[in-house]
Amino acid sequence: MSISRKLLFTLGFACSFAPRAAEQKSISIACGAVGIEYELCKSASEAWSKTSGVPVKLVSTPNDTNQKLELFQQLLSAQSADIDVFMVDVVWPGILGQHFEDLSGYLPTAEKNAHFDNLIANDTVGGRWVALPWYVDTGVMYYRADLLKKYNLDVPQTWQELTSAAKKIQEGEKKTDSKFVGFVFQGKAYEGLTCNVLEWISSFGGTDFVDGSGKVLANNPKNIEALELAATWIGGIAPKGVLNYAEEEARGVFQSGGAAFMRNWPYAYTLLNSKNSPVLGKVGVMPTPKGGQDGRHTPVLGGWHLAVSKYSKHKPEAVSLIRYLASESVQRGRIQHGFFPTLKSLYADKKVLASSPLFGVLAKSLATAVARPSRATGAQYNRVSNEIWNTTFSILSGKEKAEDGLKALDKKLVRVSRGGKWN
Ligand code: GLC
């Protein structure tokens, strides 16, 4: 199909011209099930595929990022057309990026310079475009906003601060009830640690594992300083089985009123106010914790985005999907669930604003937000990433001290890099 007759399919996603149910197209969908994800998913697709005609089939993934990766690399390098359209992590473009269709085949320029320039440059692999950003979030740290004022305590602007308001709120709560703990976060040995301890080490003033232009840089006094601190909340604040958690399981305890502090993402947001919360309405939230009052507060940026598989039979029909779910109603309607736009046009807009009380932490926290070093390290970022969740991991079990275990991260990062040249 020329580019123009697919340019012409794709603006009129809900025009006339649409195909039929009738031939038989119909696209499958990898999503994601974190929170209400999945269901916000459904629904927009199920708009689009009611005003196309082309039915749509919602293919269900694990919730781990790094488990959905390991599929998604096992269907794309299989040549798999089963899944036409990917949602696709931030991290993921140079990992994927070339089993996706190159979308300026597709798309005016004007929708792409629609998004955010730094979203679309993440996306632009070896000069291919090949994702579209979809939303946008970052770490945000969540609190009993009751059980704060119950103690006496203000806000925590550091981790030391936090560190110590935890353990207040957790011996007294204790005492009514055995199995309440002081913080939450993602200590699972997976992508979401390594999103955890960039947000720690950042925030001391430390050096990212690997910075920009490729560095490997991981064993740092301030670095080591953030890991012996967190080691320190292990059977202290949180829970041991908090090397167990991902996001829902962290999700899980807090929400059900177990926990006084919650590192997460600003889906949790809706779901703890949600009408049947324990914790409705005494919540609240803020930027991730400086590392000390020299410190700086710095989330990690996280997001995803969607993409069309090389290997898909219905491409155009594939392209208009995401067009229609990247768009700005789909975009705007999806706000109040915390899954934040990636269209500037929606940050004008002052109603929109208005709309979500996270809104002013999430412009705080992009400000200063923290990226994993996906765009330096490319195709090789799955095992960068993994050698950081697996240090950062045995650091926090006690296996290992800090320095050691930091000092062998620099070792592993560097072979992994292959002399500095990453690809
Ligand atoms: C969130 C972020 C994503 C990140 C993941 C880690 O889904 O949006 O970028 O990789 O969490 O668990």
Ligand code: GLC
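Numbering follows the first chain given and starts at 1. No experiment lies behind these values; they were computed from the predicted model shown. Compared with the form predicted on its own:
- The rigid parts of the chain swing between these two forms, and the hinge residue from Ser385, Val136, Phe254, Trp48 is Val136.
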Second form
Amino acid sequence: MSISRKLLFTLGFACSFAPRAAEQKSISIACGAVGIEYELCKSASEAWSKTSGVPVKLVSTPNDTNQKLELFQQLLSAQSADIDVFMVDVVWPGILGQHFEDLSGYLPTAEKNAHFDNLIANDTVGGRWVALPWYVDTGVMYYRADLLKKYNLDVPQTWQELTSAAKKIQEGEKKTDSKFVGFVFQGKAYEGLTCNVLEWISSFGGTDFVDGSGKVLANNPKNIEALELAATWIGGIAPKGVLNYAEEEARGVFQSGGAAFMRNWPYAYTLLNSKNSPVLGKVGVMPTPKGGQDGRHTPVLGGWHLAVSKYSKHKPEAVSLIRYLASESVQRGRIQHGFFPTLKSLYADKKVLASSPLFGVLAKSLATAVARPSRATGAQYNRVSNEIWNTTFSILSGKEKAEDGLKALDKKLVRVSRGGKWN
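Now that you have shown the form predicted together with alpha-D-glucopyranose (GLC), what about the form predicted on its own?
Here you get just the chain by itself.
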């Protein structure tokens, strides 16, 4: 039994739909692993299956994204035909794109142009359109609207203003709650920290650590300025423990009423406003701040996309499935569950915009959102991100100065690039 088949045998096919008569031409899809994400993929795939008459098998995959990527890499490297459709993280097209079908030969240009331009750009690798956007995330800033009002503060538009507001609120609230902090974010040494630091440097007008052509540009005065400010937060407006926070640790502190500001993803909005949430009705949301008056709001792109394997034996049917899953009707139905659409038209829909304050924020954020350097760095992206988050962590924890850390990072990334050749 091949490695890929052993993996699939262990993980198992979760379920299949449609009549046995059509089983000789079935489609397998690896999408959401658990919870509502799995159920939505299941129900939408079932709807397509009933219409097309083609059975669909949902393949169980690890919930951990690193483990999922490892599984996909093994399957695709073995040129396995066991999975026809892959749900891929926004940074994976650059890593896995060589194994995916070019969708340009299947879908009309108008359908391509219906999605946000930067999402299509993210999914275009080496001139090949290798994935179809399915749902989108960007980093957003949550704030306690009630506390801004209490301390007579405006919603901060820059990181400097946020630092000042967080300090004032923290000083006031600590009089009755010694554990209260001004700001929480994802400070742990992992992919989430890479997302945060890219938002900081881009908002200051700094340079990408690796630009679109693959050039290493980590050591830049604006990048240094951004990281010097962020380093002041630790032990100041942010607890030292933030260096161990991922998304859920940050949300736990903020949702319990223990912080004035939180950088996180849109998924948190529904949870913050759930029935028993201590901060229900007290939370506002905005794009991530600018790096000063001359800066920009530059949240990092997140989200998941759909790709068809080059090794699929049923490519037209697989393309038909992802086309249906990414259609306006399916994307519209997923909105109520916190999955935000990739189609520009839905952000102009008055009913959609009225359904959540997040839509206005995301509409603004998507226009200026920045992508992680996965397209330029390709299969080396994980190593690149690892170097970025470790350097950032070292600077935040006070082990080295921003200027020294970024100089060293420049050299490390050049080595990873093998002299400028990433793949």
